Each structure stands twice: as structure tokens, then as C-alpha cells.
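The chain below stands alone, shown as C-alpha cells; this is the form predicted on its own.
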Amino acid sequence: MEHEMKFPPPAIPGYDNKFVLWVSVILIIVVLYSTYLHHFRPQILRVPSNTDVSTWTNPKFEETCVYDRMSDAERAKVRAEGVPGNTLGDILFLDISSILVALLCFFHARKHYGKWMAFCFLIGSFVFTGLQESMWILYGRFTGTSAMVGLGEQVYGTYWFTKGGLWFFETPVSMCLGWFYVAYGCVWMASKALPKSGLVKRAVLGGLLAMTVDLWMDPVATSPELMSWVWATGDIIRIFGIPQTNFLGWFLLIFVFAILWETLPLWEKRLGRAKATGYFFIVVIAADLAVLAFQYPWCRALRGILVAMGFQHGLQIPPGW
């Protein structure tokens, strides 16, 4: 695991872009069902209203972070306005400047790995973060509990994304891409900063510049201004109104597609390019279950140390958040 990739893996034109046309077309397909149901099925995967906030359910509109962090005034305006943002133009804009922003990486991407490396990186991150995310909010929605473990108060679900033109199952086609393009950038920067270390450290870099972005961009992004995500309240320790759950998220999925990305060449020279993308592709997936089944006794342990220090509620941090 201590390996430098110092070059691209040699171009395999009738693979590389045989790979890149089936995989659209699936990746496609999904994406454009997705949006249909959450659109115009959306009792299907019970999508909340954007304008009636009184039916949300798992959590209620008052179990959410939002709402805490929300004047009188501010609530009131949501109860009668909707989550803010919604216009078509809006829409519009947060996916067509998602998809221009990932595209100055996936060439960047291209110009240094190649095509089937930056490739890879795009639709495994794009695969990685949409089914983690989708398959959280799908929890906590049909469940009505959630993975967090509350210290003093019960929590309700986990939390959905409100903007989206597009979507894969649950999760807006620009988050998909957001995290493509944070994580190429960590990942890269990680590279230059320790070009000579070992690929776990680059990977606890990489996954440590994601997670200090997200500090400062969830804030903001669930601010009452935005609302671009709600998050059910009564997580053990909640970090500018956000569990800190996400923030361990972001890193650990860095963390572990970073290594996963960077040991492609490898697999490629043991299977060959067809068999290293397919295993590529089916370890992403189980990492993917693993980091969602990691969440559980990490906040459980947690919890256990709280209560052993005395604390009865969830902390915030700073107080008042």
C-alpha cells in the first residue's frame, strides 16, 4: 500500500471507450428513473413536499437541525413560503454548474491518469457517494429511526436533500458530482503535499482536506437561508448544527476510495483492465456498506462515553448552534 503512482496506465482505446459508453448509458438510465420518480412518483420513495412542510415526516419539520437554528419569523415564512431555492432557474443552475465544475476535473483527471483512470474516479465516486447517501435517507424515511444514537432525546430518520433538477435514487445528480470534484481536489492536493509518502498517508490527508471543507460548506448549505439538506436533530454531538456523523463520513469515504482508486494500476497488472474496473467497481460497493455499517457502534461507543462522562443531553458545538 505504499506504492507512488507516478504514471498513467497505458490508453486501451477499444476497452477504455467501450467502458465509457455502456457505463453512460447505465449510469443514464439510472439517473434519468431516479428523477422520474422523485419528480412525478415521488409517493413511490415518499419524497417530501418542498412546499408543505407540515407533511414532513422522519423527522418533523420541528425535529430538524433547521428549525432550531430558525427565528419565529423564519419559521413562519417556511410554513407559508416552502424551503427556499426552488425555482426553476434555480434548479437549473446548481445542476448545470455541478456538471461544468466536474467536467474541468474529469479533464484534469484525464490529462494526468488518463481516460480510464479519470473515469473511474468520476462514475466510482459519483456511485460511491449517491448509494451512500441514498441508502441513509431511505432509512431513516421508511423506518422513521435512524443509524445516529441520540443521548437525551429520540431521533427521528436522518435527514434528504430538498434541491435537484436530476437525481440518482435519492441523491441530486450535483451532490453526486460535488463530491466527484472535492475529492478529485483533495485527493490531488494530498498527492503534491506528500508526493514521496506512502498511500495510506495521502489518504488520511485527502480525507482530512474533505472533511475541513465540509466544516466550513454544510453550515451554510442547511443554513435557514438555503435549506439545501434537513437533518433530524438529536445526534450525540452536533458540530456548527451538523452530527457529526457527516463530518466522520466524509472523511472515512475519502479515506477508503482514495486507496481504492490508487490501487487500480495494481489490480490492472495482476487481472487485466476488463477484470481490475469490474473488481474495482464491487469493492466500492462493499466499502460503501461497510462505512454505513461502521456509523452504528462508532456513535453507540460514543454515546457510552458521553454517558460515562456524565452528559445527558447531545452536546452542540459552539453552544446554541
Given for the second form:
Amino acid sequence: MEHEMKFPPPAIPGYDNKFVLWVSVILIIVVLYSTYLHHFRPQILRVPSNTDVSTWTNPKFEETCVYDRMSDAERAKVRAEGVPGNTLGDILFLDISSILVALLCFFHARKHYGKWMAFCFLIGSFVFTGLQESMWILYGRFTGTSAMVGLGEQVYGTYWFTKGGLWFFETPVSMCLGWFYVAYGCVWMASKALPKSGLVKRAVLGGLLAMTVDLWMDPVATSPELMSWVWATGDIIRIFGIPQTNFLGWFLLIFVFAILWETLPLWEKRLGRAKATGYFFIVVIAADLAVLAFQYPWCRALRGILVAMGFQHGLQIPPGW
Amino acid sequence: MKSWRRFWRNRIEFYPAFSIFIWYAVGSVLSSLRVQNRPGIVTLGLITIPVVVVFIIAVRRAWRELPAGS
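Can you give me the structure for the form predicted together with the partner chain, which would complement the form predicted on its own we have just seen?
What follows is the whole complex; the chain from before opens it.
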């Protein structure tokens, strides 16, 4: 990161402190309100019950990827006991540990890039991923459809998270912070591994690293024993039981965000700090929508290729997952 | 001992590596041990070996780039 960004912007204490204060206040209000809605008014956002899976709609329990991966005994257990590992201790551990690890990355970013850049990464990535995930989740939940196009099976929605103490819309704060430190760590690794490469190459490597780490994390987190998040069936390609749109999303989000964040000092030079900050957040939200929209032609093109190759059902790699 | 002291004094430089280590080692490796009835889920981790290679390269380079005498 440093090699491309030769001149980390100098601090402007008056502006930086105001920016940090106001953005923090707005974020805290949104998180507190989302948390209240999720836990105390679940009917408003139709939050699926963790204790009674028979009430699930869009998708029903029988229309989820985890259902396909379960034995009959596991299905009966989840029907009787609900989502496993959903205790207060689990949730507190998840929230507190993600806050602590995110703080470490924030300290590193502040030391190397200054308070303004570090805060733009933290809040930008938090909002970027939180909005992206929440849009997907709510779109699937309220419409029963998604970008995924089925091949030989129906699509019943997208996915949702089952565990979290604090929420940002319908995404757990632990996931937003997890995304921040994984994105920051992967972009850092890419910059160390390819110190003389340009921004795009490093962003590609950062995106690939994050996607590869997720390739292991997701099948574990969505397993019948954990069920930390739940996917609807219906994607044309499932890799280890996870729809391919998930991995595409991880790559694209980190790739795009790394480029936007590293371009921030150039925007500041041209526009000044206040305007560059506003511009950055507008572009971040626009990129969120663009990544979401990209999934539609992507899924349709992929389906077209599979149909042309003679497939009548979606691919499961490896078979049986 | 000297290396350990040098590492501790400059620990902030390794925080991003630590965060990936936590996600990878605790999130993926340890969690996969809880998945009792899915033989092969640990084997799945073999796919992620390139991440370990890049991780080691990054940490080694960060170590070499520490200021002399620190």
C-alpha cells in the first residue's frame, strides 16, 4: 500500500476530529436502531426465528443449502432445538473478539496512513460490506428471489445471518468488522508480496487471497454444526455447498474497495479533504450497487454456458456437498 | 531473545498479519474441528495453502523492513 501511496496525506486535526466524531455518532445510532429492530421488533424486517425453523419462509428450512447437507438425524435435531450454538456467550465472544481484532488493524492503519485514511478504510469497508450484505439479505427475504438463476431447481431467496449481538441493518457488526480486518490484512499481504506492482495487480491479489480464505471459512461456518449463516438453494454452481455468487462477491468487493481507498489521496489532492471524503462515500455506495447489479448478467451468462454444455441441473463441486 | 524483543517493540507492524492469522487459524482451522461429521472439511483447507505461502512471504518481508536497531 505504501509503495503506491508515496505521500500519506498529512493530518488536518480540526477536520479529522470532526469527521471521526460525526461519522461515529451516525454509525452508532444506525447500529443501535438496527440492533433494537433485530432483537425486539423482528417482525418488521421478518427476521427468521433461531428457535423454530418451521416458521422460515423465503427460503423454507427445506429450501436451504444446509438442509441438503444434513443427515435425517441432524434435520430432526435442528427442528427440535433450533439453530445450534446461539447462546449469549457465543454471541458476546463473536462481537468482542471482532472488535478487538479490528482495533489492532485500525491502529496499524492509523500509524501508517493517518487518522483520516484509517477511518475511511474502517467506516468505508464497514458500510460497504454492511449495505451490500443487507441489500442481498432483505431483497431475498422480501421477494423470494435473487440474482441466482436455478437450473433444474427453484430459487427461493438469498441468505441471512443467524448470530449476532449488534447489527448494522441485517448484517451482524462482527461480520462488518471481520470484513474490515480481512480486507485490510489481505491488501497488506498483497502489498508486501508484490511491493513493486501497480495498484490493480495488488488489488487482484488481495481479492484472491480473501476469496481463498473464505473458501474454507464459509463451508465451516454454514455447516450443520454451526449454521452461522444460511443459504437458499438454487445457484447454478455450488462450491463446497456455497453458491458461487458468494465467492464472486468476496473477490469483487475487496478488489473494488482496495482500488477506491488507495485512490483517496489523489481525490484529496484534486478536491480537498472534505469533498474527497464525501466523494469517497458516494462512490463506495455506488460501487456497492454496481457489484450487486453485476451479479445478474454474470449468473445468466453462467447459466447459458452450462445449458450450452448440456447440463440439466446445477453443478455441485465436489458432488454431494 | 533479542528477536523476540525486536518483534515485541514493533508488534504493531504485524497486526494485519495477526488478524489474518486469527481469521484463518481460529476461524477456519479450529472451527473445522467442530464439524465432526464432515470428513474432508479439513482436507478442504489444502486449497487455501497459497494463502499460507503469501502470508509467510508478507511476514518475512515485514520483519526485514523493520527499522535497523529497533
